[in-house]
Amino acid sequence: MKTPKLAYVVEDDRITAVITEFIVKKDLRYRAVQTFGNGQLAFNQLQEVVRTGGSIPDLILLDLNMPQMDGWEFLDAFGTLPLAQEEVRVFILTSSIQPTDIEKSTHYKEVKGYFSKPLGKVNVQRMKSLLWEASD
């Protein structure tokens, strides 16, 4: 497995995210969490990212339900992006347990996994089997 370097939490919630953010830093090891409070900030990055050839995330963690622009609405416009998508993984991190949403969620090539709050120690182990698995 390559060494982690950059994540994206894309949350709305100041609390979740910092929890999140230390989450991601001491459990999934990566060096460096950039933290978002809607798509629309974390999308307009990326664009800065592909527009100056800065570092492009490993790990998006998305919230759904946010503000300006919701999760979803990050997705289309993440795919409209000349990335190699294949390389940023996205695991939706949200409240809803609808199972409209973990099957729309199926159809975005981009989205690894599907996790409920809060980010426990289950969810954490499965994401970190999931990173592994994606960077055989």
Given for the second form:
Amino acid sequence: MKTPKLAYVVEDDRITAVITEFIVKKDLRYRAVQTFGNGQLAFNQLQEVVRTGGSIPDLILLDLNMPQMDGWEFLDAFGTLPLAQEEVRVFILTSSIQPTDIEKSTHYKEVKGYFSKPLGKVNVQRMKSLLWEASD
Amino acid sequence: MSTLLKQHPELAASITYNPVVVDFLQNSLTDGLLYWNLLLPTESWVNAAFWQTLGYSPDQVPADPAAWRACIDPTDLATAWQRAEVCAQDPSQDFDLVLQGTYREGSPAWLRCRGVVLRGDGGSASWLVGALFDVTKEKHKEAYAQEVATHYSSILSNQSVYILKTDPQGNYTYVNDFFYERFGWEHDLIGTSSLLSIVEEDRPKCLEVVMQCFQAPEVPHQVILRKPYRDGSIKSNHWEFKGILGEGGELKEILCVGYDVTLLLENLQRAQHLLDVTSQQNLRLQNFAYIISHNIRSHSANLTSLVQLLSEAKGKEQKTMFLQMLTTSTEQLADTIVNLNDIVTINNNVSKPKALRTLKTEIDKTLEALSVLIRQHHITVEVAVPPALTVTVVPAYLDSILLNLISNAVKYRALDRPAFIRLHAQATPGGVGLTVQDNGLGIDVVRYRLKLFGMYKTFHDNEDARGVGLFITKNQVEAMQGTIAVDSEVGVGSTFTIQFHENP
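Alternative state: the form predicted in complex with its partner chain, after the form predicted alone:
Okay, now the whole complex, with that chain kicking things off.
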């Protein structure tokens, strides 16, 4: 498994963002985690690093319900970025239980996993195996 | 030769021409013969065929020559005698009448009697010879036909069914009483155009069905048409049109049978409306169920994670941090539950009592409540609402709607230019229209169209935006059967338009 470098946590709920950041660092062993309050802020940052050749995240944990730019809009915008898609894995991490959301997420090839909050031991284990498989 | 003819050779002479013919005439062709002395009414005679017709066997024939009179209704007998006398006086008169008699077994018999007056040499009438024909079967048929006709005519006139016919041009040729009663006013409809009695919008529909009658005659074509009833109300009638062909195969007439379906249609519309309302409610409830589960779940997820993290926390600093977050999370959960409760209350009170409110008064009250903020931010407020304009609303909802829209206009005011809020209202055909216009930050309506009134959607980086205001406003407006729409442009401002629906 490749050494995890940078993860984005795109999440409007501050507490959830802090918890997620904490777990991603502790359990997924990411050394750097950046949090964004909505999709727009994360997208702006991505655009910026693509343009300046900065550090591209290898994991994005994406919430769906967010102000300004929600998870779906972020995915649409993300698809337009000139990125080698395999580099960046997107996991949806949401409290949504709408069946349509899970179905919809399968239409985005960037989305490698759909996780329902909370980010407990089972979810962390699944993320680990997905990350491991993906980079195998 | 009969006794009678023996006694009266002149009579015998006058009718005896050919014995075979006489026998045929007397016994085979007729159901009986009657001889009646016009000079002596008590002297009369019938032949054996008469008695056989009435059901007597040859050995049962009464001995008395005048016994036949007892078998005939006395009134008919008197009528016959009077008629015979008339015929005796006037040779141009015919003797042809029906006598009611009695069969041997007691049931009524009808005998048609056609007679001829025999005259002596001096031209004086002497005898009436009557040929009798049993018409009982025909009488029964006639009576049955009459009964059937009465039966159907009673059905036709007592049922709520319209029956009419028109010629191929659509002019009435027959109209039943019931149709007259309901739509005939005081006019004679025959010969007038049937199209004229139908409401104008339905006339093309009627013509189309008439065309179908031409294209496919002899089969029913159905249509529902509206007609003004004589009391002015509009009645919907279900019709069956059928083109009837003449002998040459051309369309001769159109038979139309119809009945009133006004009540049925009204009930159908009511049911449809109920279904619409229910489907809409159902959709809202489903949406609401997802919102509830989502909002509760996001907090519960945080609480679960925090408890886990707290139990694994290393050091006092981490413990304090997680505990602090736990406290915040529980507070947020409590807030969410309060918000959800507000919304449940709206959704559960679809039939909350409405009351009449003067819109201007309510607006002034809301502006008064927000006056400190309005003054503090130097916002110009213009109110163009007729002082007498009233709305039928759930009062608490109107308060909440006004507060939400006006406080949003204050909250999202433009910072780089003098801010204004304009309230305008007027009576509209369906009720009252209210617009709340500002020149504030505006919303990208193209981008946020679907989310604008959604729950927990915020559109500006505003710290105290909860994302429930417009969601609640929309729910409240819709709970009162109203509508809310928004027109907005980023950097220009927003205009919210509410239509209050006034129930008739």
